[in-house]
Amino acid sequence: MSDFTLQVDQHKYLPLGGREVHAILTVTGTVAQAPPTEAAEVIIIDTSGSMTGGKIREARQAAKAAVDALRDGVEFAVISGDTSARMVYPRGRKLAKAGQSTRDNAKKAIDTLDANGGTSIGQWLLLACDLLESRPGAIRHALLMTDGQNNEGEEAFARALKQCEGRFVCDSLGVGDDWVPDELRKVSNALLGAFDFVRDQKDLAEFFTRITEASMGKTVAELALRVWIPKDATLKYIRQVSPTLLDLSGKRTPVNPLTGDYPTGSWGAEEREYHLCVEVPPAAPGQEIRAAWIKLVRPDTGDVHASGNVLAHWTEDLALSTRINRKVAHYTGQAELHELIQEGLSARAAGDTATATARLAKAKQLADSSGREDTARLLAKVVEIDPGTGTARLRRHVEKADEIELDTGSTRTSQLRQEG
């Protein structure tokens, strides 16, 4: 059985004429003696031509490690992906129930995987979607790994992601330095999963095991944040800000003209945080309104697990209205850091040295001041700042793997440290 809490952190006081209300929503799930939950898992292995040699050997070991991590009774399949998608196990477009014999047979089938052909990630996801659709009541999850650039057209890829959206959660991994982070970022944004960089292919099995075990720990298939805002107000954005950045603003499912559901995916024992920003019409001093009413709901049943209010109160007291909530400030800074890194790397790729230097140098300063030591270390491999003059310049030689690690790592955030 799972229990959930919702905590709202905000500073409700606005100056006269103030309109924007910010709040951080902390959702915490706890699991007490959880019974086995129906689950379906699809493991997707890139077997394109670039996977020859050591990569395909490590991919086989990783896939077998994921199969070993499946809970008894979980429905599963293994897919081989190149220019098209093919079933590795079981035979036929269906799922198998995890047990000792099916695990052994799946691992024998995985041992036959070879590398050949191109990369069509959208086709792989569509086959996974078709398989997972056969278990509508289950916690549906896919694990995808790739080492190369997607060869299918952008429109075909976008159509595939749209078709899969809301039907299952997908975590993805990029291996080596020839894949494109933006492609797996699109998978993450559409399918509400995380994506990560496996720098050393020998670590692939560890990543597969960790992700599969996390998937097996989920106990609720889907929760949504149901957000009500008053008439004449505008929800400017709602973003997941911890443990990773994920914009939910465009995923609204209307409940009524003032209320919409924003999907958060499947849940186990974990904590996630969301940044909500609502624009409200200004009011007279002393007036207080409910700027948003948040409910954590199961979309299929309408059951409400937790709820909370976001308030707005107008005041003439400048000392009160100029205070900033620490949590809101913290995650605003984390989002700014991510945007600076993305803008800097894009400018660098486009040959715009001036913009790239300015953005990445500012990101380095922000990472240093906010205690993001890992991000600051990666930024130092791309941009150097003279400690005496403060002059910044891009480094001439940057390893591709360092650039990918900086790109993928920029979506991860740190939680606010406790005071005192």
Second form
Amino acid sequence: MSDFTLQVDQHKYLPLGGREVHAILTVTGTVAQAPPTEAAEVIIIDTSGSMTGGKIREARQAAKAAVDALRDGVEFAVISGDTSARMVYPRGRKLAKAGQSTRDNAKKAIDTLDANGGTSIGQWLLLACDLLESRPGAIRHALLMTDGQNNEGEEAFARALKQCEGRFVCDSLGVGDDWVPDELRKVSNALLGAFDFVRDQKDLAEFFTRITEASMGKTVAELALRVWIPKDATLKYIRQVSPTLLDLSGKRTPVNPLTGDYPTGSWGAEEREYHLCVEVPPAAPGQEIRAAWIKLVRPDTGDVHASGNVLAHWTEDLALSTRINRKVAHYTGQAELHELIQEGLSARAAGDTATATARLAKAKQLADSSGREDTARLLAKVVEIDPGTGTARLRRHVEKADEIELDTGSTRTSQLRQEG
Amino acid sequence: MNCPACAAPVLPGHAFCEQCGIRLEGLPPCTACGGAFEEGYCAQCGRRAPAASDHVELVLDSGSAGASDRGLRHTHNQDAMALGEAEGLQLAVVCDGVTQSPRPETASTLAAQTGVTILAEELKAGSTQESATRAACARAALAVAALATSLDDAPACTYVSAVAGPDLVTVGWVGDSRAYWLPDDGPAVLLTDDDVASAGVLTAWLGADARDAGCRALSFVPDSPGLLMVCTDGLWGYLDEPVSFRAAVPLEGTRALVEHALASGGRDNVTVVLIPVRRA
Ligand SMILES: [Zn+2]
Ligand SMILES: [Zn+2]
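Shown: the form predicted alone; wanted: the form predicted together with its partner chain:
Full assembly next; the chain just shown is listed first.
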């Protein structure tokens, strides 16, 4: 059985005429005892031409490690992808039940993998989706690794993502310095998973094991945040802010005109945080309204696991209305840092040195002041700030891997340290 | 099932919520948009549901009447009133919770109820109006002081009491809630004297953190029929001096006075009690 709690952190007071209400929602899942939840897992290995040599050897090791991490009884498949997607194990277009013999046979099949051809990530995901479709009640998960740039058409990729949305959760890994973080970011946004950079391909197996084990720990297939907002109010955004940044705003499924469900994917024993921003019509001083009513629901059964209120209270007291909740401030800063890095890197790629320098230098400052040492260290490899004059300039030579790590890592957020 | 006003769980068939006291059937729709309330807030516009104490009206057979309202700017009604009768005398206590103190509505409710109970007991035991007035105020002060868990957590309120008969009227007070004598003919008379240093700064109140200023009391013999009015600053702050208010029916009078205070701005909670004083 899984239990969930929902905690709302906010400062409810608004100045007269104030409209924007912010809150951080902390959802915590605790698993009382490990239940035999039905799970389905698809492991997707990039076998495009760029994978030849050491890379394909490490990829085979990693895929075998993932197979070893599968719990007995889990339905699984291993597929390989280049320009199209192919079954590696089992032979037919179906899933196999994990056990000693299926695991051994899967590992033998993985050992035969060779690299050649192009990269069509959308095609791979569509095959995974098709396989997972046969287990509608299960916790459905895919693990994707790639080392290269997606060369299928942008439209075909978007169509494939759309088709997979809501059917399974996909975590993805980029290997080497030739892949494009933006492509895996699209997979992550559409399929509610994380994406990560494996800088040293020798670490690939460890990543595979960790992700597969985390997936095996999930006990609830799908939870949604059901958000009610008042008539005449607007939900400006709802985004996951911890452990990674993930915008859910565009994923609303209407329940009624004032209420919508936002998917959060599958859950185990874990904690995630969400930043909600609602714009409400201002009211008279002393008035208090519910600016949002949040319920954590299982969309399939309609069960409500937890609920909470986000309030707005108008006051003439400036000492009250100018205060900001610490958690809201913290995650607002993290989102700003992410945006600055994204804008800075794309300006740099487009050759707009002025914008790139300004954004990345500001990001460096913010990373320094908010104690994001890893991010600050990576930023220092891209932008150089004269400690005396404060003048910033872009570094001429930047290692591709550093740039990718900065790009990928900016979606990971740090949690606010407990006070005291 | 949950209370539409405060979200506390309620059993089907119950007429009132045990948590907040509101009538469960027929909670009026939201005054802002006409929507229904759900677990404490309007399901349409989100406005907070009214609390049972937001607007209270009381009428006794004797003709005494009181009304108390949250006002337009406060989230809670921290005022409280209690009415009673003993030995043919009309009794009333009105209290105003000190906003800066913790749980002010608890302090004012307890003080008003304790005040009227002790007034009645003392008068039945043969005390004079003035000694009953002082005894009731002292007991209310003890009760409020006992609410504190420390000097930094001391609920507080003002206090004004009235004991009114055809031959003698006695008022007692601590703080800036007031009593007026409104004779049928002639100008209004302010009976109390605010315990304040400068505008809005209280020098006396009931609470564990109050210095023992004691209750101030005043008695007079009415020389004509009239109305005794006891009220909080939420009302008297909006009355022109001298008060020339007349009302044939006290309840209508209290309601009209509250509406006057709300129409003038309603910055504070507003509470008023009117007691008719005339020879049988
Ligand atoms: Zn209630
Ligand atoms: Zn409403």
